[in-house]
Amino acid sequence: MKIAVCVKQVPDSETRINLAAPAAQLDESGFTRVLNPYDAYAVEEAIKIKEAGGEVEVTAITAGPAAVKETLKKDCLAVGCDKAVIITDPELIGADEMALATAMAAVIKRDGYDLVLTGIKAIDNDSGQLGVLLAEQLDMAHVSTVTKLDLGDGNLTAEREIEGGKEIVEASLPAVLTCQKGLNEPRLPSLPNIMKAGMKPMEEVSCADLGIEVPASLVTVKLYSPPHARGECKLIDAEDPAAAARELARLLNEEAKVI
């Protein structure tokens, strides 16, 4: 069996942005870059498949410039996969889902794979894509929001969240999950073993290489904005509970105009 998981390395959630103005453009000189935190779920499920037994191959694939070498070689080669494709187009830094699934689904033609894995979403732009764009373009199985997974022969058994509770849906391979917090605890690298995943093949490939242009975003960001300051807090200050709800009653119907 041959698996693929489609990566990306994002701003670290405890960036600080710094933005005191409308910008075109967010200053990104000084931002921590590391694996999606999803994609995490997605290459520690690829690699328990792998440790479960047969003969598994699982490549991590992303796209980006040369700093995303590091993340794939301590998040990526090593906790267990065996190589990572980086599609090295500059065009593709900063673009939408549609453009990276593009790029993404050209690797995984060219090399053939009964299953993709990746997380549900991103953190840095939260739109959550990714997975259903690469099923449309592979004509593949998809099933979302995967907590639990039970591979059979040629056949997965997938457990996913729904509102108010959960479904089991079966499907048959190849097929592509995107994958959410409960389907496994990630690993953490050893020393030794990031040492090793140096000697493990990385590829780098262009559009070109793959036979496609480099595709176009269909959605880009004009303007970032900071969020608008906070109003003063008012404390209302009365001993009588039933004093005070009176009083957040008037402030709210008659300052706030909330209600």
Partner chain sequence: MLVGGDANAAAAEAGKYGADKLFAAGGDELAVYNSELYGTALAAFCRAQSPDVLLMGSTAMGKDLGPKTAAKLGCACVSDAVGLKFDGAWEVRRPVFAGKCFTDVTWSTATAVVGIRPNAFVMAEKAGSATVENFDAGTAGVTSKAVVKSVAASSGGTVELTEAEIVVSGGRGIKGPENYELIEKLAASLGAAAGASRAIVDAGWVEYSHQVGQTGKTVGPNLYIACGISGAIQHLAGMSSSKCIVAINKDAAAPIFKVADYGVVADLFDIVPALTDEVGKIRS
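Take the protein just shown as the form predicted alone and give its structure as the form predicted in complex with the partner chain.
All you get below is the one chain by itself.
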């Protein structure tokens, strides 16, 4: 069985966006980049399937600049992926998910995979479209927001999170799954494994190598703007808790008019 894990390098969740006024671009100079936390569930699930036995090969696929190699090595290869593919065209940096899906689908079609795993969304642009777009482009089944997976012979059963509950979905292989927190607990790489990961193959390809034109983004960002500035916090005297609660309820009811 061949498993592809589509991953993205994103700014760390600690990242502060310093944006005093609307701007055409973000100043990304101080950003520390890490594996998208949701993709870590996809990587872990692939490795668990591999560890469960049988002939399983796991490939991490990403698009990005040379700096993604560090993330691929530490968070994918060192925890158990067998190899990695990087699509290097600079036009794909910051591209929309339709473009990324088209490029990644070209790798997946070239190599042939039975299962494609990715995170439910990337925590930078928060779109959460990649997995579903891939499935349609590859003509594969998909289940999104998966919190539990049982692989069968040529099929799978997955639990998918919905508002206020879950759906149990049966799908045929090959399939694309988007992975949600709860699916597993991603492991951390050990130091010796990080050293050894340097020996694993990391292929760099361009869209031209894959026989496609660099896909154009359909959605473009015109402007970034900071959230609305918030006013001063009104502190309520808390000497007497009962009185403080009464005053808070009054303010919410009469001043803010939210209850």
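Keep in mind the model is a prediction, meaning the values are calculated, not measured. Numbering follows the first chain given and starts at 1.
Rigid-part assignment between these two forms: residue 168 and residue 213 end up in one part.
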